[in-house]
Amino acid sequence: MKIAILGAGAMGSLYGGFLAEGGNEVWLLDVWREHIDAINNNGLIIEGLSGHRIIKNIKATSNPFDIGIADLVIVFVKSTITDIVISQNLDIFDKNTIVLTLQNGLGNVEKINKLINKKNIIAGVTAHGATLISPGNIFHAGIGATNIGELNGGFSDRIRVISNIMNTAGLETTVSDNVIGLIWGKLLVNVGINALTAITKLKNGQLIDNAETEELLETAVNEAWNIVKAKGILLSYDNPIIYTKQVCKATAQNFSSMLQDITNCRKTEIDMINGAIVREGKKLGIETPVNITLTNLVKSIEKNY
């Protein structure tokens, strides 16, 4: 299958050197030249938990127009920029090119819907964690599953194909009839996670191993689980709280990406993620005062660049 990846940051390149590992046409299409250039030049290298290797069957461009029509496109970039990158790039998709957003927060789903057709567009998340360390070079920190779903809740052929050539490419992937549960479990995680790893600058198992932090991680959490609570949404566990202590000690070593972002002086997806809570608990009456806390404080910091 030709795939084009949408973001080449950490998790974008993980993901494609998977998938052109697993015998896949694989591109990287992302801005950052220095990045594009090694990849080419000496192939992609991943470091971690999944061992030492350089892939050199991988192709990266910072054109378009050098990928052509895509069969299917990985979408990783930063949720603020979704839907301008994907006007950007309009020329790897056609009629037939299916769309899958594998990124944190709430709203990429309908930001790629104002330029590609709803019935392109499946969704899903991953529990995988990765940290870039150089350019063409990254660290796999965090193994984890990736589930994948039609936005109606369909099991189709095509949700199942693409979950096949996920399998065979060593990405352990389920199907889900419940993706916008799925989105939100991812959610609760990154809420509980990011902004206060990007704030304290500790790694995801830091955040347990110190009860000040973990009490804020606990209520960050909380607040987001009352509002799922009260919309009806079902979860892919019972328990968020317990759940993202899990998720911590499953990327122990990873350094999040939002403070990577505050790391390299980057806008973060702060309003995508606590940010999203808080607008959520307005509109339903909800009090979210961990989440405004968090909130501010991480927009305070990249005012402060």
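All values reported here derive from a predicted model rather than from experimental measurement. Numbering follows the first chain given and starts at 1. Compared with the form predicted in complex with nicotinamide-adenine-dinucleotide (NAD):
Hinge residue among 80, 182, 113, 105 for the rigid-body motion between these two forms: 182.
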The other form holds:
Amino acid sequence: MKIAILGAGAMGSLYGGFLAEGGNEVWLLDVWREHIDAINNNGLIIEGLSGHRIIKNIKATSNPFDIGIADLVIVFVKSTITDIVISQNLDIFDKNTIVLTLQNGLGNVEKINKLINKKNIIAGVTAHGATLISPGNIFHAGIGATNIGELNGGFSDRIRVISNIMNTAGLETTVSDNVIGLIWGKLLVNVGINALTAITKLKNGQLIDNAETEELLETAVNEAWNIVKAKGILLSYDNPIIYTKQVCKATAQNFSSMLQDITNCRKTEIDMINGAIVREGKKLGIETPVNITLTNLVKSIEKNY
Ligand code: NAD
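What about the form predicted in complex with nicotinamide-adenine-dinucleotide (NAD), after the form predicted on its own?
Okay, now the whole complex, with that chain kicking things off.
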């Protein structure tokens, strides 16, 4: 299968690397020149939990015309620019190209759908973690499952094919008939962890070692849970507050991606995480005071880089 990874940073390179190792034709598409050149000259270096290796059978480019039409496009840019990046690279899509988003945050499907027919879009969540070390070199920091699904909940042939390709490549993948529940389930965890760690500069595990941050985590997640209940969304776990605290424990030593963004003076995904809860709350008449506060604090930090 010809696979293009749109946004080949930490996660895009990780998935691209595995899928190339699985024998697929993989193209990494990114605007970061040094990264592209390093991969084309020396191969993609993956180190960390899945082992150190150099992947040579992978191509990288900034030019969609180098790729031509892809069978599958996996979107792994930050959710702030999903629609912009699709619009810049329309030349890799035709009427049969499937687009998969595994990004965090709310609204990626809608942004892709501004330019791509909804029937071509599938979505999911990933529990892998990765960070960039240097151009052409990434660190596999967390191993986890990938869950994907059709937006309408069906178990189609194409979703099984893509799941098989990922599993064959070593990315443990399951198909879900409730992809909206998966996206919201991941969102609620991010609502509890990301902004709070970004503001306090604490590691994930420290959030539940301090009574003050633990209370804020609980309240932020609870506000989001009220929205989930009002929308009738079924989550894949029972209690989002308990689940988020379990994730804090399991990833205790991690610096969240939003904390890394703040540390490196990059734009965060706050608008698609806590900001999305604020917007959804307004639509439904549900109060979200802690999420408003977290959103405004992160935006204030960003404005003053
Ligand atoms: P990243 O910043 O490492 O990678 C994003 C890449 O997009 C960069 O290489 C950047 O150069 C590229 N890019 C920016 N503008 C572009 C453009 N116009 N065209 C093409 N490429 C462009 O981000 P990441 O950590 O890989 O995260 C990607 C998504 O995955 C986010 O939604 C994030 O929340 C989610 N996610 C990340 C992790 C993780 O551990 N890093 C885990 C789960 C989900």
